[in-house]
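Just the one chain here, laid out as structure tokens, in the form predicted on its own.
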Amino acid sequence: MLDAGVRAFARSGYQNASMDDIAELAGVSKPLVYLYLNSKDELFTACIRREAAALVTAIRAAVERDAPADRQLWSGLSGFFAHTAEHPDGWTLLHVQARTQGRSFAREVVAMRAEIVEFVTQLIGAAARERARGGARARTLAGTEVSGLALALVGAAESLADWTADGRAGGPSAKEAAATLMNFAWAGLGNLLQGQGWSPERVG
């Protein structure tokens, strides 16, 4: 049922998609829809919660946790997109369905946002310090910039995942995307430990 219920809500939208047509897709009846879950809102809660944290394990299951702080950041980026592209309707549920649809809904999207920045955090700080401890020039971060760029390569990289998503011929593969995200992140990541930020004072 809950697989019916994310297909459906997914392509034809809370709004649009019926208890009728979540049971026909299940191949149930929709008095047994309704005995397993009493409402729309809790069968649509329930779909939410279950690709939140299928989500969430993927990224945590492909962190390469003995390897240099680069592989790891990369492996979880490599997770993140193979599990958003083999599971669009999931993915679609999640980033466009979830925060659409009222707080309730919307909160449980923040709460898994707010985990896998956690995540994030923890990575880069640990891409940090190593980074530190290789060179003498190395500089430490301060919390809150490692917390930004956190929110930042989260934010990009559910961009990111919208374009890998979405099916189009000639879309990036899912470590195609992770690479570019890499690129992007890593280069400034390397520069900012060097003392070498942006500033608008070092524009012509």
Given for the second form:
There are 4 protein chains.
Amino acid sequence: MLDAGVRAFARSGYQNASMDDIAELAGVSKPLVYLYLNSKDELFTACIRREAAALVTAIRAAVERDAPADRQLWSGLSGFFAHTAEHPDGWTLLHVQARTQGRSFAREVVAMRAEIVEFVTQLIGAAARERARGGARARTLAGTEVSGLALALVGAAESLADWTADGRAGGPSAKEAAATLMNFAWAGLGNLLQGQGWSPERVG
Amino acid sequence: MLDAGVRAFARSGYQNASMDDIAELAGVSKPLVYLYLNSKDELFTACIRREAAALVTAIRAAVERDAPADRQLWSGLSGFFAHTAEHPDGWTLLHVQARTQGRSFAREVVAMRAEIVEFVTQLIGAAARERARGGARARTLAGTEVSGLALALVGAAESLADWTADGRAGGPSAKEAAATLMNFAWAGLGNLLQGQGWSPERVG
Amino acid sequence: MLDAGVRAFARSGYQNASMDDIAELAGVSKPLVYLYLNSKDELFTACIRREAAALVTAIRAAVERDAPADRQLWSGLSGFFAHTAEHPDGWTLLHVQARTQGRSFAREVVAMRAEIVEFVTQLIGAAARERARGGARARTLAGTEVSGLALALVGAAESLADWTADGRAGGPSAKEAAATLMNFAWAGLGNLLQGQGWSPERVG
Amino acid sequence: MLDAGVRAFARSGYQNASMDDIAELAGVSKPLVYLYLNSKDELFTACIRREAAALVTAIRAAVERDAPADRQLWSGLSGFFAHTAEHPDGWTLLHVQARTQGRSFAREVVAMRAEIVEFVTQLIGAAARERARGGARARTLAGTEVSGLALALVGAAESLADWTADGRAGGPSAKEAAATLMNFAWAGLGNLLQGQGWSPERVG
DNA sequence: AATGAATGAGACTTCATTCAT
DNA sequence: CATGAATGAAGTCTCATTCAT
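If the structure you just shared is the form predicted on its own, then what does the corresponding form predicted together with the DNA look like?
What follows is the whole complex; the chain from before opens it.
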């Protein structure tokens, strides 16, 4: 029954999806929806929570826990893209719909996103340590810098996820998207750790 | 009068912002709003168009046209972050609110975004040519690959923009954000063009 | 099971008392309620009837049948006040709730009330006869006059019953209330029968 | 527009009168009702307040201020019966419908009733003083006793008002009803003040 | 030109009521 | 027999939208 909610909310938005529509889509009557989930608010919240949990679970399951940091990141990204591609409505619900409807809903998603950002942040830290252990000199990154990088990475992933989940055929596979993103991000991180970051003065 | 619309829509969302609110916020009467902008739909569209145009204009003005590709990208990003930080409501309208309402609204934003992605894509192409001209061997990137990179970059920028525009004091300045993103992205692009991209097999 | 109905209806009113509440209060399941009493209407009616019958029975039992008219009236009133004080929910049901819900319910109560008014009317008649038999000259009262007196007496009793049944400690006992009412009413009746009634012209 | 509310509420009760009905009865559309009176609750409250104020005003205007106490009471009662007879719906609203809905409604009516009871109480006190001034020995009545008498008198009046306001032709005129009630009540009060009240022991 | 006043359509929510077990 | 599960119908309230002034 939440399936119907997710689908309806993802496609029409919170307001435009009427409880009638959802009930009909679920093949039950409206009062039944109210019996199980007490209001539109709670229904929406339940949908968000379920999809957020499913996404986080999928990512967790995909991460190769004891691998090097980059491999962990890559596997996590692959899991992320695979999940969003398989559940485009869930992804739309989280990424697009939940953010527009007042703080109380957005909070749920923000919490989930923070969890992911935190995970990425720790991977970046782990990468720095690995590099140091390998004998390379590694600059210590400031907290803001790391947060920024993690946020940028997550944002890039979300952007690509919109693409892969778009349903239109042209998009890349989950592994391709993950590889593109690693290409995009990992080298820059390495350079940064070596103190060779890009700067406006040293252009070219 | 559009100002009121932008503000109300950005803060409350399309549905929750009532025409009464907007008229009051604008200091005029409701029928006047209807006289100039014929419906809530058109008002919203007009708001989106204005903000989209303003953002694109700001970016265009910021780009240092005849500089090397990376410098162009950096200046454009700086302009982008500066604008979104100065117009957080406009940014919220475009990035958060406009995407949820049925396609007719989303189209406007999608078009603007496509324009920006296209610009970034061409910069990446220009970078490849510069590198080739400089004598370095440069692998030719596939179209999908370039699109993916551009999309990732734009997504990352959007994610950082949410951060800088958040209003909370802690965020970085526009130039810092732009630099972070260049650090993040440009080295990876360079490696990629040299054929040294990251791949799952060659980890570490 | 009617107990639950009486309680719920008296406290929440007909509409606000839901069948769920009543079933739960009675400790049975809702369909069982429908098995015995076919609808909310019939349940309400049954409650009213039971309480009305109980009240009338209590009054009947209290009346000292062969005593003089005033003593009969007094004992009846005492029984009335005692019963309403002991069954405040029943009294509320009859006096407050049943009258607000459409004619069909009110009729039940009206019928009961008419019965009581009729009883009082006859007592007044009996008092007149007693007085005549005692040798006093007794004016014959018109029908309307008697009806009015009986109605006034019953109304006064109801008003006092609300007071004694109020649950708040300060109220008088049943016997006190009955005595107050007799004081209030009986002397006036006596004067009236002697043709010495109050009239606007003969003030003071 | 309140007229429609009063009528609908008086005839159908608070719950059974739908806002649609009221709007139609008032000859306007439903949203207009909500524009002026914000909710069904407030509409009901407004109706009650208006009718209560009208009733109190009518009684105040009818009382002959400087007359002896009995004359004052009689004129007030006449005004009361005249008003309720002329505004039967208002009377029903106050007396029947307003008492059932959760305390917030009832409070309004209780307050009005308390005001009237207080007025009657003072008249009884005034009568005692007049009698004393006239040289007659007058027993002092206890507070509870006076309250009970006043309450009984008001209850009797209400009961008669239901009769005169009933619409059915047979009822008495306002002045007749007032006279009946004075007959009923005043002599009893006089006896009581002389210490000759009725008591169960001194029957006959 | 500008507005106060008004409405049609539709959304969420609640119950009395009934089957299938 | 007794019930858990389900629904049809109805009610309150809101808001984009339009006349008459």
